[in-house]
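Take a look at this single chain, the form predicted on its own, given in structure tokens.
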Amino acid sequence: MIIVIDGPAGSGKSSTAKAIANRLGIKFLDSGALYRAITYLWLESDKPGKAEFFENLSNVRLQADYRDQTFYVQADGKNLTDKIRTKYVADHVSEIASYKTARRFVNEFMRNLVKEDTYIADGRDLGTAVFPDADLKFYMDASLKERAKRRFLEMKASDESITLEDVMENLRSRDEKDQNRENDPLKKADDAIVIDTTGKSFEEQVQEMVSIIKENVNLN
């Protein structure tokens, strides 16, 4: 069973769908973590010639796994999980995000990944293209300026040197690729229920969601 939450970079949907997960006892997936450990590895490997790598995507060897309240991932066993929270990496993500290879590699990783137990999922297009069928599908969204405030938040404790004008208009520059992308571009599921979260708090935001879960999804 999968339930899926879409919606623009900073929208709330990671901490949400954690917050979800353990409050309903279910396994939590950070699509967007995915990504960003591709872009990592294309970054620390001197970025090379984007076919060049994509072709060899399918040699490295992800892990993902959801436990202590955090997302962890590895790539060939190295831990990518503190690493890949950068201004360095978000700068680059929806780059890499926008190749078709690497769409289909992520995709494939978590479909794998969801055939046994619950799961909530986080993404950008989990309820169009990853997931079209998912149990229940979620679209959240807030307004630029709130979305900034809660990623600055974010990855201030990993790179203290980030200001919130640099997250803004990293969010407004992610926000129009993730919207124009050629593959699988950021848009709201026709069965998605809409959460607006601005001037919501963490626990309004959260409890509304489970309790529309509660209603629609059979989790025994």
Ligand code: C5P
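Residue numbers count along the first chain shown, from 1. We call the rigid core the largest set of C-alpha positions that still match within 1.5 Å between the two forms. Predicted model only: the values in this text are computed from it and were never measured. What changes on going to the form predicted together with the ligand:
- Once both forms are overlaid on the rigid core, the distance between the two CA positions of V194 between these two forms is under 2 angstroms.
- In the core-superposed comparison between these two forms, E160 has its Cα shifted by at least 2 Å.
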Contents of the next structure:
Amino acid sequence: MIIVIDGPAGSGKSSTAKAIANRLGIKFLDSGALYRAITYLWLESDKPGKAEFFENLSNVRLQADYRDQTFYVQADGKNLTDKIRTKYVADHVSEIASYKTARRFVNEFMRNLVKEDTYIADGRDLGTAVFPDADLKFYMDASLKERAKRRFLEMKASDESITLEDVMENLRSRDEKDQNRENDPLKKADDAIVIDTTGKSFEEQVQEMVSIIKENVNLN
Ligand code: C5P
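Could I have the structure of this protein in the form predicted together with the ligand, to go alongside the form predicted on its own above?
Following is the full complex, with the preceding chain placed first.
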């Protein structure tokens, strides 16, 4: 069983999905973390042709696991969980995510992962391209300013040099790339429920979505 949340960068999808997963006792799948992981692998490689690099990713043993409120990602036994959250990775991930071979790899990985369990997943194209038959689809949105403010507060804890303008520019440019790319662009699915979080507290949005899930999905 799969519930999906799509939406632009910094709209609160991951933290909301995590809170919902904890409340409902289901698993969380962070598709952006998988794109960040393969971006990190590319940046650390000796940078051969990108399309071929992603075509051959099946040789890498990628592992993802949600526990203790954290979505862990490993590649060939190396823990990438923190390494994928840097500005360096954030600045390159949307370009990498525009490659068809990269998307094919991540999509296949996710479809295999969710076969075994009940998941709530967040991303950009989950309701439209990856899981068109998802049991429930949400589309979360908020103004660019509010999204940048929230992401800035998160990132400042680990990177003191970051500014609000840097974060706003990164979100704006990622949204533009995600919405306009040829392969599986960010788009609301026709049957997705829209949750606009501008001005809503975190608890309010989680409660609202938990209620909708309980009304619409049989979790047993
Ligand atoms: O969710 P997060 O911001 O970590 O995602 C990082 C990037 O990965 C996004 O900006 C987007 O370019 C890409 N992505 C994607 N499709 C998804 C999830 C993320 O293209 N389903």
